[in-house]
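Below sits a lone chain in structure tokens, taken as the form predicted alone.
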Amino acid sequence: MLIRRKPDIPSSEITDEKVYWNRRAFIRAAAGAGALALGAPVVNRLVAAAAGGRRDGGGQQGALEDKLNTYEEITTYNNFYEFGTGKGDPAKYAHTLRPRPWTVEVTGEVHRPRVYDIDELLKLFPLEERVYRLRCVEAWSMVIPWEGFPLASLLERVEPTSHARFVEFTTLYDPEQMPGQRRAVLPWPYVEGLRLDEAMHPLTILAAGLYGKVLPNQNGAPLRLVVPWKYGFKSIKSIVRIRLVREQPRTTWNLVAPHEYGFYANVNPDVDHPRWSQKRERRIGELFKRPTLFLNGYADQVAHLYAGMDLRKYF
């Protein structure tokens, strides 16, 4: 995992969302014993552990080497089928999403089932920059500084009963926000899944900006979930409702192709997408391809998950 330094944002970029995410900034320094004001992201102590590698290339393979994303290149090249199947189509029409008012529905197997504003929701749980790959499943990838929570800090609050083995996503639906969703391109909405376990990880987390930022409309507006082992298919895009249950979720990409996507995965080098390898991939923004890290780089933090599981059938 990485943990970086935040770049300066020129001022063309600062919108009036400057307001919003000044209260963000006010929360994290009084909670950072004023690190935010000197200009460093708030980094909490288990994201740091986990880190792994070392400047010197040492850990995860040099994985602190990388180089972040452009702000540009994060918000101008997307998969999000609900504004159109071409990776500029969410830039240019996502303008059509109503980021709020919004509410998140936390539902199923809990003791204390509840609708949250978004706004309440953030107010509850501060923002930390996390620094991590996003890697999708085409064979590219960037590295993107999420503005996010940890996932576990929400289900520990609705209080999951024993029954509770799965964590179920889901996309809003609204054809008239989301254009895309006019064609059947999917079944809709969009759902995704992960094991409990997984939802509970540290590493994964609910997104609400980037550098700095809002979470721009086109990134999955205003909450995402990023879960930084995964192909990026798993990482939702503006959710709605969280809903934990007993049964292994019927997720859409593993119900429209499960030959190509299955429930799992996880970024494998050695499990091939059967129309192209997944071997190596292209950073966007770069000319050449790397090597892909198996799980993405972050095997010392996640792979008990996956103890005895034959990742080739589960992948």
Contents of the next structure:
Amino acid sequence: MLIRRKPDIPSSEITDEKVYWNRRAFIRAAAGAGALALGAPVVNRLVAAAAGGRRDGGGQQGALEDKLNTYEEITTYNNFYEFGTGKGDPAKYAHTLRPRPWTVEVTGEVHRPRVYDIDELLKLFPLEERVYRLRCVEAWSMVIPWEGFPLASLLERVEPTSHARFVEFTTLYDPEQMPGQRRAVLPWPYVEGLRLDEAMHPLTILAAGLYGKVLPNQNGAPLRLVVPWKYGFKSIKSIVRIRLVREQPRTTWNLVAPHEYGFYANVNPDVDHPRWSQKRERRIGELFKRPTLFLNGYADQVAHLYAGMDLRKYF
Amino acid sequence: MVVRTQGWWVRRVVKPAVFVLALWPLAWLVRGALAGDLGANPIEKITHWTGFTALTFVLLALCVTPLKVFLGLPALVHLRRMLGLYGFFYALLHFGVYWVDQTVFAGVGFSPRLVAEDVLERPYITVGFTAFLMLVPLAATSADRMVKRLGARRWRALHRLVYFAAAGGVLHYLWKGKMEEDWAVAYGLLLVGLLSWRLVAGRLRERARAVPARGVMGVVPAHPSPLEVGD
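Let's compare: the form predicted alone is above, so bring in the form predicted together with the partner chain.
Let's see the whole complex now, leading with the same chain.
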């Protein structure tokens, strides 16, 4: 494993008992009745996580401690323009989204293209807890305990062809379920993309839950990308299609404002947004700002992906 | 029996009521801050709210003259200075919170360096800061004796700055957002409406002076010269 184990956050700080017991509800809801047979191994895995098994939230943290944001903070303050442009809008309006039934099409430059039912996916790939920092391009950040699986597991399963160089992701387009799409604030549907090596990196996950519960609609149910070293807008929500492609795919914010949002969107304190500084960030729940860390503190794990690249040009 | 004039009602009843109501946005913030009720990012909420309120009051002050004409209530003019001063008051709070956020909360004391850098480097901050600066002389010369000291003509000329300040505020608001703020767009349209009205009304007033009996914009003047646009 490429990931270096950093000093674990005491499990007492991370998962309270209530949440721990909720895992069972989560598994039931996520995997559905058919998962009963699979229940035991999944539970074991999650118990291991709760006991402080994997903590990838480490990286190059300075003297500042990373404390989990509360469930309340994570689920009431975020951007999800499909439900409105205010950061309280997703929590208010995302109840119209129907995360079941749901399918995810995996297609393009792969040998085994398939349309997966979401519950089938969750059975195929056991969920693990990943505690990641999330840095929004708007200069705020959180620490979030995701439940997810490596995107690489899914990509390996569909066997990318030798032509596959990028991965393109697409969010659901349905103005009935996503009323924000009735207005052309962005070109819908939302699309995002990664280079194949970024997509295959073990830190890159598809998340289906947080805090041991099923992913709430406003956070991108039923399945979203999480790429912790990139600005939050790269972590596309409510995914319906994953397509492996030869050329660098178009990405929504880059289409809207190419001088402000690049394809890579790696967290970088030395490359400012044209309208504001990226040197510092406000961790939600804190008054004093923190210095923003290069690659959001995951440089040890991912800096090699960008060796030799001019990150001012490829921002 | 005492006959109450329109001016009496506005000065003695409406104005004190507006004075108190105008403190509501501040009271709302203080209550929310004390109750820990300002959401996950309270500083951002306070910054946005004070800025929004500042622009609201500046635009309200600009609405007074057209309103008094259309409603036929010339006494409304007694509210204008107060609304404008509230605009300045909230703009001052907005700027103060921004300053503290930019310096103290970034761990550099009250140092003006980061503020200066931001103002110089970020166009939307430059525009907002300039708009705020323009409000300063207006607030400073708002007292009656300042009108006398400057002379009505010069005072009026100076106070036309308020249109530039409002335009700067709207631009700052639009620019900061991701071009999707309904309120910013609405305020922009309102300002365009107010400016057009002012230009049209100014011209019509000149014509009305030439032909006094005709009335202006469908409103028959209830008293001489209802369109004191520039005052």
